[in-house]
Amino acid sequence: MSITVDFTDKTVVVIGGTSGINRGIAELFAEHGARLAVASRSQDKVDDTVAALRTLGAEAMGFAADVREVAAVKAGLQAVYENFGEFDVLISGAAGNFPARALGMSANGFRAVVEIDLLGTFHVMQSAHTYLKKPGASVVNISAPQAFIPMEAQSHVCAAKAGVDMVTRCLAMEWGPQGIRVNSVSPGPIDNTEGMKRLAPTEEIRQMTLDSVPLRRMGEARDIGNACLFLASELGSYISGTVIPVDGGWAQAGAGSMAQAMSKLVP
């Protein structure tokens, strides 16, 4: 039996979709026929990504907004709706992170990560709800292993991402009766991303991370995109309220030695 995942005539919105994992997700949906809207804080990155998506044959647009600013998020999503109609898929992936111990972190640093990761996710979901296809829409929040694995020098991210997963689960219950499915995907170590460069800045830590993944390879943005494609398709039509690790088994060992090695880099 062959399985075809086709998003022709479907509208997919990817928040944070101009770099890293999220851009890879947007490009994969474009390859499967979707029309795309992407957003990030940088207009230059938005323009570059929209051009790339159009090169892939997708109808595409974008807007610049900081997810911490709810008015900007609302205005951008309204513009997408006016151009593309109802949203079939919403990917919320804006995130911030830096390694810092609690006693060495400013209140503003902690607040910034919580506001981007957690409050930003809430802003995106609340603002998009009006435009989500009912029934049939799929929302995927991009989480992280820190949501359920405590790590040194990551208290801010652990708190924020744990909140994201609880928002996912709560809104799966609240929005389920409207036919909206809400899930989280938790990426493991994904190669060629800013996050990996920041959290595994040396070759030694990179190799330790690789050795700690049961599948013995780094992930690619396409791996996360494939999980999002599955959740957003009819193949995932009875899945809601889940948090799915896409990490080569990394979380089973508590994210291995990368977290320990990373903590040694922080005073």
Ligand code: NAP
Second form
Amino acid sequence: MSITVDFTDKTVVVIGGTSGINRGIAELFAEHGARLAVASRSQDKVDDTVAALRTLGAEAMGFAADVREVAAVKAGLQAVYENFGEFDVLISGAAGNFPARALGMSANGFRAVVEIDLLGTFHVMQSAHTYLKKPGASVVNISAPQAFIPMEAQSHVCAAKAGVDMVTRCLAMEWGPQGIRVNSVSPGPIDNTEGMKRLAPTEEIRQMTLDSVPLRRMGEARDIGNACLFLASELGSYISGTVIPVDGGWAQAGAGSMAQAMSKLVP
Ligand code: NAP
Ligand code: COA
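Please could you give me the other form, the form predicted in complex with this ligand, since above is the form predicted alone?
Next comes the full complex, and the chain you just saw is listed first.
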């Protein structure tokens, strides 16, 4: 038996796709033949990513939008539809994070993260629905272990990502009858990312993180991309409403202890 994952003539939209894990996902789909659209707040990052995707041989476009602004998200997605047609795959991964205890952040700090991660995901999914291929589209939200593991200095992220996973599961119910599959992927600690720069900022915490992963290595953006490729392909055609950890086993125990160490860094 041989397995081929081929996204030739498929349109893949990656929101928050201009750096780190999400950009890695976009690049992996490009390597597998897809045409790509990416979006984030910074026009410079969008331009840079679109150029890189074209270098990989993909047809690519992008738009700058803040996922907190539903009108901007809608306008951007409409432009993608007008250029590329219906969406086969939607990846929603825009997020914000900083370590802060509940008493160490303002209400606006908590709100900013919930608005980007949770409301942003809802805006993206609701606005994209008109353009999703029915039947056949696959939506993947990028979640985090914070969705189900309570962590000090992460109440905002834990609340937001738990919400993301519930939106995933609810919309899998609502959109399943239209042939749209909706899943979350929950990455472990991924090397060379903004997320790890913020949560494991010292060599000591980085080492502790490594030791806390059962597979004893950090993940790479490609590991998350591979899970998205699988979910979006025929191989994942009966998978919907799930949250899939792609984390070397980290969520089983290590994620909590690493967060405990990280939380010592904030007052
Ligand atoms: P990152 O490089 O900072 O990626 C975040 C992306 O979202 C960027 O493209 C950013 O671009 C965009 N973005 C941020 N705020 C936005 C907004 N308000 N509107 C539109 N776009 C926005 O971080 P990362 O570490 O790779 O994380 C990517 C995803 O993986 C996130 O969902 C994160 O929660 C999840 N995750 C990461 C890790 C990890 O180890 N890094 C672990 C678990 C889960 P602009 O700045 O241009 O807006
Ligand atoms: N500790 C406590 N509060 C913090 C903070 C920190 N380290 N960093 C930001 N905040 C607060 C700000 O003080 C502000 O609250 P205030 O208006 O009451 O002062 C609030 O968060 C919003 O910050 P602001 O910088 O105005 O928001 P923004 O919308 O420009 O940025 C963030 C959103 C804060 C999430 C920013 O870190 C960001 O853009 N992150 C995207 C990249 C990222 O986090 N990548 C990792 C993904 S896992």
